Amino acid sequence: MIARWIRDSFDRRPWWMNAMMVFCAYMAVIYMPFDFLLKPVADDEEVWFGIIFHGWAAKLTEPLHWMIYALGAYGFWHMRPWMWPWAAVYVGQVALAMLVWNLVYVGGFWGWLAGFASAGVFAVLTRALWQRSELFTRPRLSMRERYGQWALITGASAGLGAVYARALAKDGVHCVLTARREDRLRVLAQELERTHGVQTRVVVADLTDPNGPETLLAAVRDLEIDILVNNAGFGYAGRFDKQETARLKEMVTVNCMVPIVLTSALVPDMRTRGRGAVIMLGSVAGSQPLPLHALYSATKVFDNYMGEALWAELRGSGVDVLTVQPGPTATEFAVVAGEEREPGEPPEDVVELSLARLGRQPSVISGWFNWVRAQGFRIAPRSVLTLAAHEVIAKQTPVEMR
């Protein structure tokens, strides 16, 4: 399965172009950082366009390149559209400078002769990455000719779940809009059908009720539903020994035993079309013990890796599946789980992030700094990071409930 990911992904791109990656890699992890840590200021040396910095002046340039070689490594993995002119450019004046510093050090014929010889190989490489622009820039499918006609978005009545359903009406996929709140999913339906001309279908749906998933699979039985958006969660901050035991396990339902059953029910017949697309909205709260929202933390873990074994276990099949794990976002969510903080990532950010991702990754952080927290909680120990998440959810808690 291994092996077989790592075909997939290095046939995305022509030989050279992966060399050039496992190049920007090896740079970026291991020659960079031994360069800048480990090597004495005295015997360091960089070259920025032909001419060589010593001692401190290479040393303070070194981050600069290790960026240039990360973004390198990074871009080229995921084929962003951003790398191309810059790709070209950057090897472009690469090929100058090894021009400039055969010339400038090393000097008379064979100066010549080398100058002209290793910028000729990078010469190249610059031509054959301008030339290959479209593997940047392929244009994205609609998630209509994707995935199919139908998506179900569970608590679409408000925040990233009405987000998700106007991005997909937008692909000229057709809606089933479930949640509690009737009036808002009617709302919701109208703008999609007048602005998108798709078609909706309103399954109001109480998912805190152990008997809802299987009231809602009822109500799509005869659609194919190619889109599965388990969107529908809830929060619930406060010390644990201070929250209602009935809250709690409606959480469980909802953020763990909802996404299960609508997914298990849903999967096989995607399957056997050959495609389909399942988004599970974990967190990057799954990525760390969380004080004050222990059990929704918990929960997060569940959708998180939930998601990341389904993604493993459906590759190949035709259907793609993410975790999108947010961070703070604009919507009800502080409200309801009873927070006091400030707004947090717009939800179409989040929506616009994951669906650019499915079917590239089985998951994704939206916001760098949530990236770099949910890191931080790989290295740094546990023990001391939980005491400090804490701290920062007392602030956001109110007094009563701490």
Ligand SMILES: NC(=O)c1ccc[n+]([C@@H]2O[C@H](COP(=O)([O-])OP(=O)(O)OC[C@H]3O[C@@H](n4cnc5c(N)ncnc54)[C@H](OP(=O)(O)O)[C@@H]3O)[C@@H](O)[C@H]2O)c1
The other form holds:
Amino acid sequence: MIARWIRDSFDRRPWWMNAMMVFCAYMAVIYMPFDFLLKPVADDEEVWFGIIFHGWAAKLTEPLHWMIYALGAYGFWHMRPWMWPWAAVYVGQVALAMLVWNLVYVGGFWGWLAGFASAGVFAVLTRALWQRSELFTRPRLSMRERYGQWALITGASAGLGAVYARALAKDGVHCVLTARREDRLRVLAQELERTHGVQTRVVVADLTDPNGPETLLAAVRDLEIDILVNNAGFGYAGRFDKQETARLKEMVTVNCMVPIVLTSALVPDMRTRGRGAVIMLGSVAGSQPLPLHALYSATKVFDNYMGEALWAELRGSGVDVLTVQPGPTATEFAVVAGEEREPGEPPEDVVELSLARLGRQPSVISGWFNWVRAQGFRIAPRSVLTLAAHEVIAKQTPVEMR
Ligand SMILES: NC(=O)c1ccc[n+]([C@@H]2O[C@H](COP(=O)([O-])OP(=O)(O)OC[C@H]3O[C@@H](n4cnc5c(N)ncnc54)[C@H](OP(=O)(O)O)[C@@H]3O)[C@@H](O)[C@H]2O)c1
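Can you return the structure of this protein in the form predicted together with the named molecule rather than the form predicted alone?
In what comes next, the whole complex appears, and the chain from above leads the way.
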């Protein structure tokens, strides 16, 4: 019973947040009371913003430190809404203090090194706390309550699309599943109906076909589509002059033209109804040029920009738009693209993160490392990063396509 209570209590947050909660509790219950009540004033020291205070100056500020740790322990334990953004702000301040402390009191090369290393650790924690705002909010409404009954998910026969369909069906949303592989779609449809009791409609469509999107739209004309997941897409690895022109044109059609046609057909009705959602599958590949994936990264810039711009246009209309920018994800993508790649992030993580962020922000990058990569182009010279990307992608590209 107690073991279960403890497990349930710790299940509410990720491990690193549990570690912060335990640390706050230790500071509030053991360390700070000892410091304040037992330590002689002459021995007292407190660090604020990286500067050490001694004696009474330290003693008098201890209750404030005590209160901060007590609030942290309490806030994490109950996952109180006010913890966001204040926990992130406080830890961000610690990151800065770490840098200042090392520069002022250690100094020289080792001061800089230790300062940046320790500040880096706290900066990562700050970002992690900032990103998990949804954990501190009240139980959210289901996707069906927020947006409506039917979702249209393109590319639902595999990878991220199938996971989106499962997640939406779990929230009570009926699903239109579309792709070319009918057998896969039918198996998924049965699973969703059986497991979640939702309705499904399978529409087999080849979206490289110039009439593909229109065929798809005709097949759902009798439904109110409240959620559109523009997910179907593929990559094509290789040197541009070795790639087949026809396949490149197909990529532009599926990755760019199809989201244009579907979004432009479905969003006006969502706007009229005053509610709806569009999820746009962009990519971190769209945050920089990728040699040997040149056209793919170009199509994903398109998706990223279109999605983020629509977020702004539709803001306040009741229609939420989220551009999702995953990095390498464990789907069939690499096989279809003809590249050799490491497994990547589980698609379930990408989908969970994106559904949690829908309605809160214009876009989301999945994974901290992908976030760091995406920022590279804002600060480092484009030529250097493009050449570095060439080296990385070359290792994943079959020799005959380099
Ligand atoms: N996996 C990654 O590393 C990654 C990273 C960033 C972004 N993304 C983006 O995430 C989205 C989903 O990719 P994924 O990783 O889930 O890849 P995936 O496992 O290969 O799934 C792609 C889906 O798109 C469908 N599709 C492809 N060509 C189609 C066509 N001509 N007509 C209709 N449907 C078509 C496929 O269905 P059929 O083959 O049955 O038609 C499949 O259901 C893509 O937009 C991709 O660019 C992926």
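Not measured: the values here are computed from a predicted model. Positions refer to the first chain, counted from 1. Note that the rigid core is defined as the largest set of C-alphas that superpose within 1.5 Å between two forms.
S.K.: After fitting the rigid core, is the C-alpha of R132 off by 2 Å or more between the two forms?
M.R.: Yes, the C-alpha moves 2 Å or more.
S.K.: Quick check: T61 between the two forms - does its CA shift reach 2 Å or more after fitting the rigid core?
M.R.: Shift at T61: 2 Å or more after core fit.
S.K.: Does superposing the core leave T386 with a CA shift of 2 Å or more between the two forms?
M.R.: No.
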